[in-house]
Every structure is written in C-alpha cells, then in structure tokens.
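Only one chain is included here, represented as structure tokens and corresponding to the form predicted alone.
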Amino acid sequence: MDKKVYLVSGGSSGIGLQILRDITDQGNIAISLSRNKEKVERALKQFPDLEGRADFILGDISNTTDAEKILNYLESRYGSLNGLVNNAGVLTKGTIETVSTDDWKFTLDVNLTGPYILTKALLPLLKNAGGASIVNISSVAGLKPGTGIAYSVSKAGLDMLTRFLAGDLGPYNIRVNSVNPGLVRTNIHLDNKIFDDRDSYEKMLGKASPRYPLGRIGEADDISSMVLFLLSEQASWITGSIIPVDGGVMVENDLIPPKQPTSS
C-alpha cells in the first residue's frame, strides 16, 4: 500500500507534534510546517527518532509567498497531499479593553487567515488526491467565550471556515472538519508567555481539573487520536463537523451535586 502524505502546520510542538508522531507511527509521511527553528530543534532533541522519519520545513502560514513555496516544495518532492492539519496557532488572553489592535490582528492572522491561506494554496494537491481530508484544530473557546477575546473570535471564525469549506470542497471529495480541544497539557501557554513559569502553569491546571466531568486535563494524544480518525477512510462520510474533545467541559454544570470519583 502506498504511503499517504500529510502536512501538519505547527507540527514541531504540542498537539501538532503528537499528530506528527502518530502519523509516522502508522507508516505514513508526515511533514511539519512551522515558523520557529528553535521549536524544531527542541522537538528533535525530545524525539530523536523523528530524524529522517518526519520532514520539518519552515514557513509562515499567514504569508502567501511562503504558502506558494510550500506548494512548490510538496509538488516537487512528494507529488501528492492526502491530508492537511491546520494546527498552527497562537494563544492570547485579554478583553477588548486590554488587547491591543496589533495583538488582535496577529492572533487572527495566524489562527484564522493562516489556515485560509494555506488551504487555498494547497488545494491543487488536495483536489488531485482522489479523496482528501482537512482537519482544523479549533478550541472550545470558539464555542463558548474563553479568557481571550481575540483567541475566541479567531477560533469561532475557524469553525465557520470549516463549515463553509465542507460544502465548498465536498464536490472534490475533500472532507473538512474541526476538532475543538478543551484545556490540554502542552507548551502553548508557556511559549506564548501566558504564564511566567511551569509552576504557575501547573497550579492553573490543578485548579481547572474539577471543571471537567471526566476529572482530568487533556493530553495531546487525546486530540491526536480524533485527528487521525478524521484523516482516515473510517471517517469517509464525515464532513462539516465541529467536534469538541474536551473531557466534558462544554456540558459542565456546577448545579449538579459533586460526586466521589469511583476507583478504577
């Protein structure tokens, strides 16, 4: 069986890196696209087995020139693209009174305009795949306002982009879905300076856990397993779906009396 080719934006850290690893573990070709060379070096230091198994390329998804270069690279090296995971994103917090216009624009450029630009650029390869899958990594903050106005709006916009593209690209047999994680343990909060140190980050995770009916914060592989399902032929009749993978936080109800967890 021929190997399938998948591009993961933001594949050098967090959820994207887990998706990249899982794709290679399945014997398929995984390409990471990211802006940050240091994150690539960090990923290869953490997982040296990825050297030679995954292809790490640099580029800015919000830059149309970079997107065209990525298309040319994929065409010349691989000749096909079976799936695209729009995972790259930035995390910002703050209200309309505290978020600067520059931070607003930057957040929407990366989280919303970036997936639009990259998807548009790679359409020729996706259309020629004979059945491709696009998975957008959104957030529960796109379904219910979170702590950052720019982040929440960018993810709500990404969900609408998912719905629109599902109808727009369905005739080409291209499926488009969103995965909306709850709070997942990754480096994104620290990389984006939301927390100054790991201790304060871990304290936040501890305080947040009781809000999740399943009693724990998410891990990157919780999200990756859903993404790989949506990329696969097992999901061949699923498109336009907005899928929370969130430990139940979207249905959390503090009016329900607390229960003692059962032992496993």
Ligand SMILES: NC(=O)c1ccc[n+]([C@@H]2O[C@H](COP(=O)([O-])OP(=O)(O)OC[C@H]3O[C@@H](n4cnc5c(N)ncnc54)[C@H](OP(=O)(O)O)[C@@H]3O)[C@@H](O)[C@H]2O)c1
Given for the second form:
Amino acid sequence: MDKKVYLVSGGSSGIGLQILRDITDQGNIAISLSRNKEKVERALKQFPDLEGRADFILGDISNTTDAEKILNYLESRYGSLNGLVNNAGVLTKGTIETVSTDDWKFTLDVNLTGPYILTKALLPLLKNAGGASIVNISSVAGLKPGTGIAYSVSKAGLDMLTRFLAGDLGPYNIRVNSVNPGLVRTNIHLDNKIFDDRDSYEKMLGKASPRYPLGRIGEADDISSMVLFLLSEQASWITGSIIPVDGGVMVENDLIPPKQPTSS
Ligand SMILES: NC(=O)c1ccc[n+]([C@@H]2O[C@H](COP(=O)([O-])OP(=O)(O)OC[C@H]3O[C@@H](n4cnc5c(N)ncnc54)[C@H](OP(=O)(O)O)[C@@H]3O)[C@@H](O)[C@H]2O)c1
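Let me have the form predicted in complex with this ligand next, following on from the form predicted alone.
Complete assembly follows, chain above in first position.
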C-alpha cells in the first residue's frame, strides 16, 4: 500500500484533530481513537470534508480491552502502522493540598498509562511497518511545574516513557519523540471544566500572551507541523528527543520584558 497509516489518539478535538486533518491532507490514512461520539460529531460539523477521509473509532486509551479492539481493527484493515501519535489527554488542576486522589489517578491513567497501553498493544503493527514513528504529545508542564500537580507529573512521566521507548525500540527502527506544547487554544480547558465559563478562559488567554516571547499563545497547527515532521522520513535520525513547541515560554524570565499582545 502506498498510503501510510497513522493512529492519532484524541483526534476528535484540538491538536489531535489538526494532526488528523494534516495527515489526510498529505494523502495518508488517519484513524482517531477517542471516547465521546458528541466530540466526533462536533469535529465533523466543523470539518465536513473529513467525513469518509478519516476514521473515528470510539474507545478509551486507558482501557486494555479498547486497545485490543483497535489493534484488531487496524490489523484486519491495514496489517501495519507507520506511526502512532499519543495525543489524547485530560487536564486537571490542583496542588498537593487541593487535588483529589481520584483526579490524581484519573490524570495519570489517561495521560501516562494510556500511551503506555496503546504503544504496547500496537507494537506488533509498528514493527510490521519496517520503520515507524511514535510521537507523544506532552507539555511544557512536564518540563517545569505548571497547570496542576497531577497533570505536570503525568507529562514528566510521559517524557521519560519517550526516552525509555526510544532506547527499547530503536533496534526496530521505531523512533519515539515528545512534543511539549505551551498554551494552545483548544477545547481542553473548557471541556475539562478548568474554567467556569468562556469569559474567564478568554481572560486567562489574554493574560498569558504577553508571557510568551513571541507575543502570542499557540494554535493547533503550530504543534501539528512539528508532529508531521517527526512522523516523516525527514526526521529519520531523531529519536528520544523532548521538543518544546512553545513560543519561547520556556526561556521566558524576568529579564525579558513581558510582550504586549500584537495589535494589527
Ligand atoms: N491545549 C493546550 O494548551 C495544551 C498544552 C500542552 C499540552 N497539551 C496536550 O495536547 C494534547 C491534546 O490536547 P488538546 O488541547 O487538543 O485537548 P482537547 O481539545 O480537549 O482534545 C483532547 C482529545 O483527547 C480525547 N481523550 C481524552 N481522554 C481520552 C481517553 N481516555 N481515551 C481516548 N481519548 C481521550 C478527547 O476526546 P474524548 O474526551 O471524547 O475522549 C479529545 O479528542 C493533550 O495530551 C494535552 O495534554 C495541550
């Protein structure tokens, strides 16, 4: 088969949806795995051209039975997998004093155990491709404390999973890298009820932009372009890398005056 096949977890929204669109725009095959039918419908309403071009499978990445289901589906349809984007994630807030143990477990389950389960399940198909690429969507919160304790720890763990897998899977010519976005405008903050309403979310975005040396927060395609590069042959000697794509927020410090939002 000429076309390459990629699984993108969480392809029904935000960054994953953009990655899904970019893969299909290149003429390749993209399959999404996510839980809620409503979000798939929302995505198809926003981008009707995806109907019939991308596959949306329902399932939970933290569930081993669902991972087996997607393995069987991909195996019977395609027989191999050129790439896996472990993008699905949830956001929770809170400090050690305010986070609930349920939220802690849920966050670690989805953001860290999920990519582990999916990668382990799909390994036979990735090996069959004779060279493959795994991209884990982490966060700058995995590199320095931010957002919430459970979220930050889950993403730091994901970065170590990236490094470990890169060592384990290099001999099979399977590359594994992390992309660590800064703040990106998606549905994640409102869908995960981090803010009570859109107004307070927009206020936070407004306050955040000047903290970014490039003067703006990110858009989904800022992240997707790096992911598509890492999936491609152009990145054939890159593995085990943890790559911030963050408008420079990781180098922001007191010596860099906060930027004003761009006025145009
Ligand atoms: N947006 C940001 O500012 C930002 C910054 C840094 C890192 N990131 C990371 O980027 C990734 C994508 O985030 P986003 O902002 O695009 O979020 P989003 O718009 O909320 O999309 C998240 C996607 O993941 C799916 N998902 C969540 N839990 C799942 C599960 N257990 N099994 C399968 N699918 C699941 C969601 O669908 P269902 O809910 O229907 O399952 C949805 O499709 C996440 O890993 C996030 O941590 C985002």
